[in-house]
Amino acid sequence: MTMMKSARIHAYGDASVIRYENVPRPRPAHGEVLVRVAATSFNPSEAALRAGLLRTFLPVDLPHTLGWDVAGTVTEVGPGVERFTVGDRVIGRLDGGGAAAEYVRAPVAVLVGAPESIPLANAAALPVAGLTAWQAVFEHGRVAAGQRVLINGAGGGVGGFVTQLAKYAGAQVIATAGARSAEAVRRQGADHVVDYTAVPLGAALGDGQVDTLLNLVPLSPPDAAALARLVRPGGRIVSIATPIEPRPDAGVTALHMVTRNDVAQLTALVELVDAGTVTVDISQSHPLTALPDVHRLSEAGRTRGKIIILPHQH
C-alpha cells in the first residue's frame, strides 16, 4: 500500500487537533482523478470548520482531512474521465476537503484547466475565495458600473478578488482595510481606502453615499447597523459574514449569501487571471506541516491576502 502525508483532525478543537500523518494514497473512483497537489489554501472558514462551529450545516466524518481548494497535476485518471488526462493541470473547490495532503481523489466535474500565467501552487488561492467574490459581486451584489460600492474587509482573502472584480465591473471601489494591507488594497484597484482603525466609517463617508455594500468579515449589532446606514434607499447589501439588516423603512435589499461551486464561474476567473485583468496576490506559503500554526495566527487577526500550503515541501 502507498502511503502520503497529510493534514487530518480526529475531533473538533483548536489548533493542536490538526495531525500531520501517514495515511493511505487515495486511488480514483469512478469520474474521478488522482491530483498530485502543488498547494492547498487557507480559508479563515477552515478554522470554523476545525472548531465545530460549522458542524451543524456542514458535517464531515472525522477523521477529516482538511483544504478545500486544490491545484495540482493529474497522475491517474479513474473509469468513465474524458475531459482530463494524466499531466493535465488543474484546480477545483473541493466541497468535502482532502487536499491537505500530497494527493488528494477528485471528481472532474469540479475541476477546470489552471491559469498558464501564473505558477500553479499560487492557483489555489484562486477556487473558494474567487467563487465567493464572483457571486458576491455579480450575482447578489450586481455591480455595475458607475455604481460606488464599499467593500468592508478588503483586505483579506476574499477582499482582493473582491475588489479586482468590482473594479472590472466598472465601479467606483471603496474599500477599508487595516495598515498592513492598504497598499495591497490599492494595487487591486480600490479608489479610496478607508482604515477602520482610524476612523469610523460614518464619518468618513457619510449616511445613504454608497450603492452597494459587501461585507466580507464579522460584525457586532453596533457596527453592522452603522454600516448599513451608509447605504442609499435602492441599494443592496450583501455578506458573507454576519448578516446585516437594513432599517425597515429604508428601502435596501439585504443578503446573507453561501458560496457555492460553479466550475463555469471559476474557469471564467482562470480567464481573467490569464488575460492579467484579476491577480492572484500570495502574501505567506507555509509547509504541510505549518498548518496549525497558520490556523493560529488566523484565529489571532494576524494575517492577510491568501495564504498557499505545500504538501510537498518538508
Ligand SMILES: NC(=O)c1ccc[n+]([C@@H]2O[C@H](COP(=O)([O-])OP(=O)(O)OC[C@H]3O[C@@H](n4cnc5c(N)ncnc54)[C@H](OP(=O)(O)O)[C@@H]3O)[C@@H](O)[C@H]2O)c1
Second form
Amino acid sequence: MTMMKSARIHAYGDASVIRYENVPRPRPAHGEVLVRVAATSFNPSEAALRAGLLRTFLPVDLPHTLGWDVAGTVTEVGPGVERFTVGDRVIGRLDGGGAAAEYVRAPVAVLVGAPESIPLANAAALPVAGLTAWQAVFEHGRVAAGQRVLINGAGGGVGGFVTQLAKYAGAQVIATAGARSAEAVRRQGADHVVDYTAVPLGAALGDGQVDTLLNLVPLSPPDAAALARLVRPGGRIVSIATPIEPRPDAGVTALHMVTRNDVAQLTALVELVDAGTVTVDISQSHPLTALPDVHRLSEAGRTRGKIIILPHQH
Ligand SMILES: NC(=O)c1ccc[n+]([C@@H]2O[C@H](COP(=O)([O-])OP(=O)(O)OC[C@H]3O[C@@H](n4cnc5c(N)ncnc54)[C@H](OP(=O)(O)O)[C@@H]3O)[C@@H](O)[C@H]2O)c1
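I would like to compare: after the form predicted on its own, may I see the structure of the form predicted together with the ligand?
Expanding to the full complex; the earlier chain stays at the top.
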C-alpha cells in the first residue's frame, strides 16, 4: 500500500491534537480525481472545527484530515470522469476537507482549472476566501458602482478579496486595517483606510455614512451596534462573522452569511486573477508539519492575509 503524509485530528481540542502522520494514499472513486496537493490554505474556521466549536453545525467523522482549500495537479482519474485528465492543474473547495495531505481525492464537481498566471500553490488561497468574498460583495451585499462600502477587517484573508471585488464593482471603499495590513489593503484598492487599533470607527466616519457594511471580524454586541449605526437609512449589512442586528426603524437590513460552494463563481474568480484584476497575496507559507503553529498564531490574532500550507515541502 502506498503511504502519504497528512495532518489529521483524532479528537477535538487545542492545536496539539493535529497529528502529522502516515496514512494510505487514497484512490479516486467514481466522479473523483486524485490530486497531488501543491498547497492547501489556512482558514480560521478550521481552527474552530479542530476545537470542536462547529460540532453541531458541521459534524465530521474522526479522524478527520484538515484542509478545505486545494490547489494541485491531477495524478489519477476515477471512473466516469471526463472533465479532467492526468496533469491538469486544479483548484477547489473540498467540503469534506482532506487537502492538508500530500494527495487528496476530490469530486470533479467542485474543481475548476487553476489560474495560469500565478504559482499553483498560491492559488490555494482562492476557493474559500474568494468564494466568501464573492458572495458577500455580489450576492448578499449587492455592491454596485458609486456606493460607499465599509469593509471591517480588510486585512484578513477574506478581506483582501472583498476589497478587490468591491473596487471591481465600482464602489468607493473604506476599509479598517491595523498598521501591519494598511499598506496591503491600500494596494488592494481601498480608497480610505481607518486604523481600527487607533481610532474608534464611529469617530472616524460618523453615523449614517455608508451604503453597505461588510463585516469580516468577530464583534462584541456594543461594537456590532456601533458599526450598524454607520450605515445610512435603507442601507445593507452583511456579516460573515458575528451576526449584526438590523435597524428596522431605519430600513437597514442585516444578513449573516455562510459560504457555499459554487464552481461558476470560482471560475469567474480564476478569470479575474488571470486578467490581472484580482491579485492573490500570500502573507506566509509553511510546510504541513507547521500546521499546529499556524493554528496557534491565528488563534492568538497574530496572522494576517492568506497563509498557504505546502505538504511536499519538508
Ligand atoms: N460565514 C462564513 O461562511 C465564513 C467564511 C469564511 C470566513 N469566515 C470567518 O470570517 C472571519 C474572517 O476570515 P479570514 O479568513 O479573513 O480571517 P483572518 O485572515 O484570520 O483575519 C485576520 C484579520 O482580521 C483583522 N482583524 C482582527 N480584529 C479586527 C478588528 N477588530 N477590526 C478590524 N480588523 C480586525 C486583522 O487585521 P489587521 O491585520 O489589519 O490587524 C487580521 O489581519 C473569520 O472569523 C472566519 O472564521 C466565515
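Note that the rigid core is defined as the largest set of C-alphas that superpose within 1.5 Å between two forms. Since we're looking at a predicted model, the values are computed, not measured. Numbering follows the first chain given and starts at 1.
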C-alpha of Arg247: shift of 2 angstroms or more between these two forms, rigid core aligned?
yes
